[in-house]
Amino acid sequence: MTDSMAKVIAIANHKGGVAKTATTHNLGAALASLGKRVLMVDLDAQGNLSQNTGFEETDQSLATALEGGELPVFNIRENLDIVPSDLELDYADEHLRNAGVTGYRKLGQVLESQKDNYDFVLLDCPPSVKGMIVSNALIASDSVLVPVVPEKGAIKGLAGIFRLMEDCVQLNDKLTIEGIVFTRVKGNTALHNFYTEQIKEEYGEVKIFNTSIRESISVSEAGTMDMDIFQHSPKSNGAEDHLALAKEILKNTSDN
């Protein structure tokens, strides 16, 4: 990552329930509270991240500007933006396929802009990889970021991704694994560790996160209030485990 350019990392995971919005909108705020400027970017038509961020309606979103309009880009506070979505990202998901190798790359152009406006782009996915909208995340970032829950199905869940990430980079070709990171775990060490085994000796190199994200009922609460655990809760588990997760990605970033 150079001083002008964002690093756009993908949040996604084939498996729903493993709080992909939860770690966006968390990892967002931590990297903004350590002076880096973050854009976030709500992927999904539910559009949980942008009414956990205060947005429950609008009239600008990202299916503005993936059928043409200018990107929509709002303020949350000091260091972080959000691009809010809502229930027209399914129209434009059909837009998109309508257009054919382009429609594939449409996300990475309409963000193309904002980029040097930015130290980090996250792109908030939605927990399906048959639409075109996880296609185009993948197309337009540098990294994905998976989160996975340890526990039984977390290596079916991680199957799907990691197969649109090889049909992704034949357009292109700087994709890489930022990592998994474990979340929602829970106190049994056990158990997270024959996961966590379970995953190496299925993926072999794939990067896993020292951090891991507790379960916490302070997350959960933050969301609902439209904040972010620092807001909310800045002394708990959570924000303690979101604040090493972003150290741990600068610490990445700048070592490649």
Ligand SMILES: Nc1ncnc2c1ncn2[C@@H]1O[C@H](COP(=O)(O)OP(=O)(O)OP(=O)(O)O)[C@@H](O)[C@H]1O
Given for the second form:
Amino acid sequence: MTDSMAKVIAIANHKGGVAKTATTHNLGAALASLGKRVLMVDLDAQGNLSQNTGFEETDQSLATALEGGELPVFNIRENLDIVPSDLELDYADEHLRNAGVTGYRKLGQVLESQKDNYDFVLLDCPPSVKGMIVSNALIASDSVLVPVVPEKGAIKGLAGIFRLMEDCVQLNDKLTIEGIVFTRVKGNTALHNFYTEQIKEEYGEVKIFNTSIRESISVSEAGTMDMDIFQHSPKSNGAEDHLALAKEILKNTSDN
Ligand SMILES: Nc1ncnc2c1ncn2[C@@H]1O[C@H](COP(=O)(O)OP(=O)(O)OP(=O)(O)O)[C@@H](O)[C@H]1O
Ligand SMILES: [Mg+2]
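Could you drop in the structure for the form predicted in complex with this ligand? We only have the form predicted on its own so far.
Let's see the whole complex now, leading with the same chain.
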């Protein structure tokens, strides 16, 4: 990665509802507020990130580009852009599947022309490891950020995304784990420590962010009101946590 090229981070975990979309949106907004140029890409046909940023209906989406057209990039606010998606992405998945090995590299090719324009490209992945889209995301990325809700069963569920990463390294040998971030955390540091130990036992040394994202009504409210956490409630725990996460990621990035 050169200084002028964006770092591409996939936000992925095949478990549903672990705050992939909320993390993408609020981390994107935090990095933007710190002066970084950020492109968020909605890789989920459910289109939650698009809806939460005000792109409820659009006839231009990522699918257009994956099928050979122009990449539609929309500005949300200063330093923060989005490529939206909707159900059309399911058809694009099919299209990629029929394209052989080039179908695995298509997202990377599509994003290449954008890399000079941004410091970070954040890919909001769907809760799946089976389709072409998550493979495309991991092959297009420098690193993977894995949100985990620290609760029973969460650790075993990580095997799916780690296995897919191992497969994708064959087509993208620069891929690394950005880290695991605990999200929707209701407990205290004891819980953080317990799950940190569990992850180490199961997967060895993998970076776990010091920052945890606490469960906070403001985070879910912000999403439903088409706002990021800083627009909705800049003094909330959610704003504080996502800003701290962004700073840790900036530190990770400058250390490497
Ligand atoms: N820190 C938080 N506090 C409270 N609610 C949260 C928090 N983070 C996310 N949520 C809520 O939890 C739900 C799931 O979050 P989100 O949609 O971001 O997860 P996801 O992993 O993207 O889900 P999917 O797998 O369906 O794509 C949403 O209703 C969201 O508003
Ligand atoms: Mg989501």
